[in-house]
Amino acid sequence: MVYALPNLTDDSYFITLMIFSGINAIVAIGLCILMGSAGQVSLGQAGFYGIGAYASSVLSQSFGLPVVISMLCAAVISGIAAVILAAPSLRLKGHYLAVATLGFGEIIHIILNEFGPGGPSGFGDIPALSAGGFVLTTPAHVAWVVWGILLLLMIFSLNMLNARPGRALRALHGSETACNAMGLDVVGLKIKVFVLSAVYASIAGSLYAHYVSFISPSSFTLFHSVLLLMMVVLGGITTVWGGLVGAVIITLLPETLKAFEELDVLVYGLILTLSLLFLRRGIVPIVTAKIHSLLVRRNA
């Protein structure tokens, strides 16, 4: 149904959102194995969000890489840098690694302020989506090609979640002391599934930049960390359906509130509370489980 959506409307703004949605969603499917399978906070997502971002884009302005060999290697920079934030990090807990994390993306947002192409100002000419010489060109094409990475990445996700490495980060969220108990690898595990939400958030953000074609420091703040954590909290943090759900949400809510105009942000805020407040499991779990009791009573 997603993918035929493109086919089925010319509306560039309603395709711009369907971009968007998917990119944000990319983000948050990797916030939630962290965070719901492994139980490890982060509030730094932005940070390896924007080091994605940039660094595919100067690979590719600066250096005349092309886009997919620029997006990759901006993976494996945000890789590195999740495994230097999380060696020492990851030690924490709680609270402690949540400020950690916190600081690390505040970093990254100074550093590209002050040093990054362009500094606060940001920089543009960034090239477009291409592979084997076909650039996208339309917001259709790259709508298919943002949904289609989403695709793969929530089937790798979901497998993942499903064979031995899920059990075992969630195992990790159990209880640590038990991890240790059965020989698993606790530090390993926790570096493991940092790396691998940072390099969902740096593919995002390379997806973006190149969609965008300027970027700048302004939109890889706090702010946006936090953001992506209300997506899959509302979602639903305990699966991966809950980012998707989540950021299609949180990304499509301020465009249907402009009808309130200077009202929009106060509504948009009290629907926010309101949802923590009554949806605090997410709507995924709260819909799953609706379902399955109507099943249940339906066979019994």
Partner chain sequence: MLTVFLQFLFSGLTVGSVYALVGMGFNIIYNATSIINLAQGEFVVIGGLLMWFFLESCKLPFLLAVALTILSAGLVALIMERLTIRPLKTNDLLIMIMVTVAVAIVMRGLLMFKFGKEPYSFAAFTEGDPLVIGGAVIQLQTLWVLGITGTCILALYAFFNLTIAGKAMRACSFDPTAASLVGIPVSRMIMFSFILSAMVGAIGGIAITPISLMEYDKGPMLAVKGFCAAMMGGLGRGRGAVVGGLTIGVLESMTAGYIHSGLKDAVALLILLSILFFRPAGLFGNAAMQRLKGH
Second form
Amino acid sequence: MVYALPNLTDDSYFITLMIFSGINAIVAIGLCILMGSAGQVSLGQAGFYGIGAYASSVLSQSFGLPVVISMLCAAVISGIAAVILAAPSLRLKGHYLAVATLGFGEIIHIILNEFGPGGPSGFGDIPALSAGGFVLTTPAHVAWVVWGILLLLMIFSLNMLNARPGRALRALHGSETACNAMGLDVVGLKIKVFVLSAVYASIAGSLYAHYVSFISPSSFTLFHSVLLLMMVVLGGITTVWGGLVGAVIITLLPETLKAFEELDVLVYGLILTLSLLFLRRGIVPIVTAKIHSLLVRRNA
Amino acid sequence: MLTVFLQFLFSGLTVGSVYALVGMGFNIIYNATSIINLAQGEFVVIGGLLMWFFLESCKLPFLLAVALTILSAGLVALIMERLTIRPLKTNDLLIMIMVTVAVAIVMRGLLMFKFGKEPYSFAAFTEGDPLVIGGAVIQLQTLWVLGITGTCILALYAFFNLTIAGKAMRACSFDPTAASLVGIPVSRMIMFSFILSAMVGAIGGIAITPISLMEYDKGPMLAVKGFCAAMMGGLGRGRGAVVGGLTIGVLESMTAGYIHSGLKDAVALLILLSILFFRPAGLFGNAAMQRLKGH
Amino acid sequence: MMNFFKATLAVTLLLMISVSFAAAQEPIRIGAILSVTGAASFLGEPEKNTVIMLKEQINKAGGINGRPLEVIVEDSKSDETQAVLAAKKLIERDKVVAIIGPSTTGESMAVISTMMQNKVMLISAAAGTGITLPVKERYWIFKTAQYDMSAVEAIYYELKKKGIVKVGIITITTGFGDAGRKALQEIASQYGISIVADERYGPKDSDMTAQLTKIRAAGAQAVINWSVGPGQVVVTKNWHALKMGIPLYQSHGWGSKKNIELAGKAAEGVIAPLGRVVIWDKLPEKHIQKALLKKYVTEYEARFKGEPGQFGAHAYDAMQMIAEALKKVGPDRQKLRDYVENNLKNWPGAGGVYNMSPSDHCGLDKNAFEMVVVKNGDWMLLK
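Could you output the structure for the form predicted in complex with the partner chain, given that the previous block was the form predicted alone?
The next block holds the full complex; its first chain is the one shown before.
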């Protein structure tokens, strides 16, 4: 099916940027639901991302499972890890939950370093994405698949947030005590959201590994978790669109700053600081509010 | 056997005292603002690198270099607070924490630009052979770090509990509105807390550089360890950070010694997690206090 | 009609001339993916400086057969994802004819599939064995960094001479340390050496006394540390403070005067296999590498802060190989590759004397190293 899709551009550098943006966006929208709707912070998302990448790679490379099956198994493994982490962490709030997830992410990083195939050197020759005998060879095909999966997850997330679970989540963000009083299963809900975000991260990790075909623990560090958090905060945590926009911006930004050479880190930091200062609510909520007010004025 | 154990213990104390000093900086800002300042590690780096600059590059006398380094770090914190934290005017802790992350990136960029990427070091405070206790050696600089950590704790304790300014600073954290109602200049207190924590961080940087060297990108690792130390002891608890830091340090070196050095960070983190799970307010935290602060 | 035909002909001719004229001036583009910032910036920094310096020298001397040489340096920030992006950009956007780098083994491994798919030569500056092996699957990939195995062989050869059979190894948990650890374990038995302790530490750790104590308690007769960056200085200081009484061997990453400076008197007696770029002034005049090393190092030190070191030399050789190939066969990706594979025999570079072949895309062995000991704050050849 993917083969039938048009090649919009031959520039594989641009396409690769789109692939990485899409992969980051998948993690970011999961994080958005967790943070924006359920009010939980995670500094360990790179851990789930890493589990997804490693589990899927090992299953498909060493055990010869089809890539799609490997990715699903990896998602299940990440989900289980999320349950194990969520159960005791749920008693924690704010900074304490943050440090628990941070600890989890770091432990995963150490485990990959110590016991992952290849150790700190990582391992390569990971099979390319494929389904039912079709192997995705060109970046363009991979891009279509990544953005296709992203689209599906977006639709799923938006539907969920607009329906009953979403309302419950927002209530949870508002007041946990009230939720309890209303008879909502707060603990169950929190675990479900946590697992959902972990599964999103895992899928993204698997896509990354099968696309790049080489992974090492250095891609799955606390630094990446913080970067993911930055995407969500910059884009706006109150809507999953924020995660998408933030992910694309944060992925493209360093590429556009190449002209600054050694000063690019500095400029990057300055841009982040200024955006946080002046676009406090996040880019997407601000832009939608602007558009909304324009429309209202026109109608009035 | 005992010698080996003692050596592991000393090694753990060396590492732990570094974590403790960083952890204390977290507590000062947290006490006044409830913010976790993730640029704390960068203040430590600034301390180490500026000390090198004043001492080795400008050839200033030791004490003058120390004073200039601490003052400069305070100045950086003042600028940081004025330009980023104060204009923010939000209660959203997440945004504030992300701002500190962004500021940390800017600082790293500046440090790299000025100092390059290579590690720096200067001579230990006192010359001489390491101390030998029960066959195990302890570097003199470690004793300095421990002593400085202890002094900082006492000074901070006295400041927060005995002076009006210190008490006012703590009041700001408990309830900023009430604090401003009784006439405490809340925003000035927040600024002071940033300056103070930067100075403590810089002192830490000066003390540890002869042991562990210092380079522009050491900040994040120091911040993570210091944060864990503060968490283990209970956020906001001065001596908690010290006990937390030393505990993590000793746990790491015991794991390295008796289990496997590749797992030392993992074991320390696992223990931190179990403390969080079973005693969420930290070893010295007060659960009632945490509820009061709404965390 | 005839006039129109003539006019068209004239315009076409004119166009052709101007096009060919432009072609003569059009620069030849090569790319470099280097870890200029990030965790491996100690590699990328001297590599970038070297590449820029060589480019200017080549252009000043008339370029590549009259055409200027352009090197597009991409900073991979020591990050594998960034390295892949950089490779795609260099190939697709900048249409480079060959790529130097990346600086680390991980990043090199990450870009291999991109290079193979696009049929562009990569000369990596990283050491990992997997970069050029198996050669069959690395048709377009070469490297100028010696195999880690060669450095290990040089150390083990020395240990065997001294009758040392029990060693404790301590390695950093990065790709560099891990590759060294694997090589140390793999060939220990060939030299009759047993590894009695296998310790590790993180790249930003501040004290390794616990690990060294364990090595001493295990009865090791020598310590081998495999790392780059501040870790190797901290290990040296701890080794000295513990008065361990057994020799300390460092990897080939030790070859920077800065390390001696930072470790002070603790560095005395530390032994390491180093490339000749570090000790060029101690080489005999007639040594095949001496002249080029003297030129390279003195020019580098005059222009930049610091020394090129082992890692700068990797970039130097990669750049010189590509420049020579460009002069001989022109900017054709396939011909460049074939030239590097088949024509570099007994080829003196900064990192050693290369012998490239279809079965060896590195071309260096343990003879690329000299065993060097730190004496009175300076390097001294161990003989």
